[in-house]
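Quick heads-up: it's one chain on its own, the form predicted on its own, in structure tokens.
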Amino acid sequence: MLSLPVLAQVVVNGVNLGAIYILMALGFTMIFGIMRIVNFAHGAFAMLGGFALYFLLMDAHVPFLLALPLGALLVGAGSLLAERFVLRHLYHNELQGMIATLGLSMVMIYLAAIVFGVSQRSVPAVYSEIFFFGPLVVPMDRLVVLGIAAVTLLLFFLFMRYTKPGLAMRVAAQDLEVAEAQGINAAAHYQAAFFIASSLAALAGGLIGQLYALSPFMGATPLMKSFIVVILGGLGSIPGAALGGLLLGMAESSLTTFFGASTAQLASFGIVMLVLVLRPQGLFGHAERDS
């Protein structure tokens, strides 16, 4: 039944989704629009998020607003082993780039199963407060989500728009050559790419893992919402993975509350393939030009 109270039920749900569909997508983008390479590896970076949360609960007794964060930058930090032994001279080379992490992740994913094993997980429920603001109905594990997204996104466009590393990256991006006659190190800056947008996969694999079930196979899921986000917004914009993530967390929200989770993906694939077909650059892209 349609009402207001239900409508704002799936808003807030909409906008919980969309959040950490928008941290996965960031990250992304963000390495295929510097360095021009379709990570495929990025879910696998995901699940390995939700495991580091998992360990730093259970084993390590850290707090969790702690172990979040400190999981992500360690697998930031164990990316850079990736970056050094497979992508550092792939990048600009979509092919063989797009090759060499599908291969990382199935890596990635089989040893994940050989070490934690192919059970699933559950990380358990660090808040169970539930808050009533008039008919709607909050649980205070939503909120936590949507903050901490809300903050890392903050930062995060703090960090790209005011800072001089942030600056050099879209100078790089936009174009390789001028950005090295003004003297940027591009490799540096190409490696902090990767540390960041690995560690942003990685957070918001831990708040998938707070809220969802852990396995060795769960980055697939993500992996393919990011896709999805940035074709909607344009492959190398971060606007657009932004506006892409939350058009996607309302219609998924949307659709599965009247229609069912099913009805869901299928159209979230629907409006994908509408997208590539009347506006292949998505919503912030720009058409290539030919050379």
The other form holds:
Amino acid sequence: MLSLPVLAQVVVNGVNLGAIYILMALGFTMIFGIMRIVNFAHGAFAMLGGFALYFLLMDAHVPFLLALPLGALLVGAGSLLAERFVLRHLYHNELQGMIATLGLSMVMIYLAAIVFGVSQRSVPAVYSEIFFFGPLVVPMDRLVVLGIAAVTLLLFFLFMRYTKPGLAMRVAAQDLEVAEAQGINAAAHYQAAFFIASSLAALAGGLIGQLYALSPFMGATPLMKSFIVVILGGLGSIPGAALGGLLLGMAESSLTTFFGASTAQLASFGIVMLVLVLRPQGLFGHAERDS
Amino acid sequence: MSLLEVEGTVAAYGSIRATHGVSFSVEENEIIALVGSNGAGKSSTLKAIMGLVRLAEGSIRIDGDSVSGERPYRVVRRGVAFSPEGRRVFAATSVLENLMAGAHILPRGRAHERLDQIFSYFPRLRERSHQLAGNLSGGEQQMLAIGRALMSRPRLLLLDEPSLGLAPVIVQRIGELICEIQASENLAVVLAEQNSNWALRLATRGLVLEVGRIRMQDSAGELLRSDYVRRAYLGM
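Please give the other form, namely the form predicted in complex with the partner chain, since only the form predicted on its own has been shown so far.
Following is the full complex, with the preceding chain placed first.
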């Protein structure tokens, strides 16, 4: 069972899974890091991303490579309504933010159930080619997922690292009052951060909808995975989310291959509890300081 | 018309009032020392000017235009900069990025020009530009906090306790730098300090704040000679 091709396959699947988890977790950790909100509605935005992709492909016949980012941006734009009417009033209020976004998530899920119906659909496979690299089997759709995730992550890192709004978001996350005293319009940057985070979730949702299945309830699992990733990486840490996502993807891929899917789920949540007990700041996070 | 006019300001945290009607004005090209003990309302007065605490009463005008109740980012665009008490550099960010954050309101090209100028005032910051701000010494962090505030090319610089927790030799150096920069940029500076002696020696004028009200207001020289100030604040 433990042969080179199997190991290679585990790596391919793990990296793929990890890429999706990172897309989900980045937005989740960003909203917490900057606005101090644990966004329980993050999974629901992923779900909307899945449906947006579905309708753009099926009804509007937009080509896949255009439909995916377009759907993500549409959901991101729509998320600004939630920002305006719900989240804006809860920034830096962790408990109320958690409860309100939990409510928001339920509202979104059941609205989707009413509008789209509860039956599972799937985004049809756009790419059916399968590549063989020696003994390695790589379906084209996985390669596309990987490519899209890689490009998105690169753009995200460049944005946060080298642009003025990226810097403004990073310093506002560290000290809001002092950031505002530098001339940074925090409210506008919060809006932008929320737009980016929801768009990333929606993009991940589109990819999940294509690789797995589409339903109003599909956001729950990616939300839980985001939790695991950011707990591994340290809540609010962007490099932590990247490493945590990859780690979780690889762990699930290998555990699923060798011990089955149930064991993989059990182990990933088991590891989270272990990390929380032994290293509560996450593997790469910093301990919270009193301010 | 003065650069800054503060009139009857009451700075409030929720329902708690930190000041009870503070009035003064700042002209261009002068250093004003705002002295007083801990809790006298110095920080709250500066923060009220910046829009960082709620202004329950009174008004604040820059060049005659009201900025009362404006968000901080708008006040910065009127030419006011603020270096907070305790320095509060962005610790997890490099020195360079701290400074660039201070230039948020400038276009990128002008921010880089300004960076060179700030580095010429604080050569130490140039040497350390790629280190994390949190790894700097206290004195270097204070220079960074002042440099960051200066990046926006302010006309009015508000400094909150820049001497706090620093060794006397560093405090002296920072005082020299404040005077040098003030003179070369024709800045107006408001210096809120518990170290009254040091602040009044740098300043042209001084205000003595006590429990949220202005107790005395005079030229710095007169205040340094006043019996009351000598007894209450200079320990003589």
